[in-house]
Amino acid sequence: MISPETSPPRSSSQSPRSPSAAPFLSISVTDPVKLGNGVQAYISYRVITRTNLPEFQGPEKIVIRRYSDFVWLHDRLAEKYKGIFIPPLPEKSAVEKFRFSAEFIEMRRQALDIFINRIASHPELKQSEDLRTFLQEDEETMERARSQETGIFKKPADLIQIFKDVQTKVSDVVLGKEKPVEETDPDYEKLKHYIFGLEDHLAETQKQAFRLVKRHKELGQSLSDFGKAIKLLGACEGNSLGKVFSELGAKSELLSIKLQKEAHNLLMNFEEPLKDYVRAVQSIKVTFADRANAFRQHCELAETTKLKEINLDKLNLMRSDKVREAEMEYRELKAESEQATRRFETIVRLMNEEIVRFQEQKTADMGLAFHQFAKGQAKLANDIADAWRSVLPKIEACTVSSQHG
């Protein structure tokens, strides 16, 4: 039995994607693996914990996990930790899931990946109990616990339809269509309005971000096709001319192969990315509604209270044999209402922290998923620029052969 360290774990301001020195907690989503057949086919996901905090129950777990428990672990944090931002699911997508092509498999484990390691290094939702019993529970309780949720979300149909419903609801709220009941807070006003504006902005970047990866394998296919027919166009001439036109053919597939790999690594590492971040600025409107909602459920109760408390003074100075009743009444209220009050503050000041996190995420996610693109890119045109600058001295030979025949 391996002692734990028991120094207190850090807290934020760590690289988002990676764990700490140590105390540590490690997680890892991989080998996808396709289980059932046709409809009710899914794919179940290895998800290895690595971790020394005397809370697991030892250093390694490895468990199975499909899909729906990440969700049932994600909606369960979105109820228990308002205010915070709970880290973005990859889509259910009812329609590629038929189709499970290796490229949708590797997106949504990486997505998954990177959400279950989000949450493991969030200072609050780390400390989740529902995180431990998903990481560390076995098949069958998993099961049992993600079919008793079934009461509140039913079917991925109904699912879809609640979180359409939520999203307009999310709008209506946040934009003030409900009624009155809204805070005015400039700053928050101001951050309202960037994270509108702002999924806007990304949603149009990740839309030109996927459709140069769809470019980059148009390219590739366009350059196969191209070098086969100049290696035969190339039958046709003779000697040295000939081989100058089968060299950029052979080099022409070459690259073919090169622009495949970079369209690959361009939808992984910069398109993928920023998806997540549409993602999480989605989930951050979520968190304006919960505000919203939680802002106007202590302005009703303070309203109530203070109507009780007035109600009550009457009482008293009527001197009603119902004071006793309304005093209990109204000493309950208060409570409500001083709860509500307390509710509506930790939102509020969860997400003031939770959002100067969200900006150095952001920073440091992007900046990392730029380097990634550039340093393909220029790879890319170095492979390029190698592979047709090979063919040279064979024209070269050829030029040469001219001049003196």
Partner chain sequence: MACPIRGPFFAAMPPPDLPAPPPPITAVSPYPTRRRRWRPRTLSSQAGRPTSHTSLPPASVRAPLTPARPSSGRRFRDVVTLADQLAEAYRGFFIPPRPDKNLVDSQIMQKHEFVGHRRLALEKYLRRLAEHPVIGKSDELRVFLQAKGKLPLPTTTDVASRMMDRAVRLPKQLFGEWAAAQVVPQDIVQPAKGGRDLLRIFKELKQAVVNDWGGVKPSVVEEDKEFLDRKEKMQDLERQLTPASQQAEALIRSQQDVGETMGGLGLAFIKLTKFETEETVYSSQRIQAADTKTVATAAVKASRLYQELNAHAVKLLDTLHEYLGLTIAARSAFSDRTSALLTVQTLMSDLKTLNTRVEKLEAASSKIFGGDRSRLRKVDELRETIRVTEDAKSCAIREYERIKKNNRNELDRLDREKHDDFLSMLKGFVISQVGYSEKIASVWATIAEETSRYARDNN
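How about the form predicted on its own, since we already have the form predicted together with its partner chain?
If you are looking for partners or other molecules, they are not here, because only the chain is given.
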């Protein structure tokens, strides 16, 4: 276990804890390390937190976390903050041979860094007690938290079953209808249509970005193979033509390196952000399910409360001795119904705020990703043109010399 370290030297004119210092919370996920062997192997990460917020233990804290700790935090937030778009986690690698590849480890590290900083920058989520636990507690405490099953924390399989139950549940018992109760708000319908369409378009764009990455890698490998072959051909010639072939081979190998580098940049700065937003849209769809569930509960309890009120009025007219008991049941049910209504209204309000935040963040992130894509492609195209252009005079000179010879 790594003990807390002191913060880096700072100016003596202002303490990070002073009231005049601007509040900040900065988190870095660094230094992935493989631990264990075989099926028990996993990657650990160093999570460094720097902050001047008073609710934290100090200006800097370093803890060791693994992927399952991030899953724990995600699931806790998803259960407690209904209506808020919880940042998505990178998926687990289903292919064993890729689990510990350098490329996969770096992609996951970057995605986990984005995940935790999105939480830290969210006005509601950053105040979570679970976030402070994640960022500050030692590994033993985190392991206990992960293994602990409380009333609000359920296994993924349980959550999936609950989701299926919500989807298949019908309200005919209370409302006498065959179909589940659903919202008919036109603005909400428009939002759902937009999100489902956005998911499809993002997924298709990400698929094509993947193909671009693959094409760059394959072209880079082909140029490398071609470079080696043409250099061997040049060595076989041994004259001016041989020198031209040798230089052509060297340029091919140089361009191969540039293509492989650009393929990596495309993967990390273009394809991965697109994939991340596909996951983000899927997390929004989970919020739709929470809203649908809250709306059904609100409608069903409101209808049941009405039936209880009608029954109570009948008992009062009949001067029944069951009036008192019925009144208590009615009051309890009415309170529960009002709570369900408030819960639904809170989810609606939060979702309206969240979609504005999502659109603003998406515009900034996608703008940056496509800018870096275009910039990288332009530089690569220039490098390729310059490389081939530089050997053209020598090839032409060699051709002219052979014709005069």
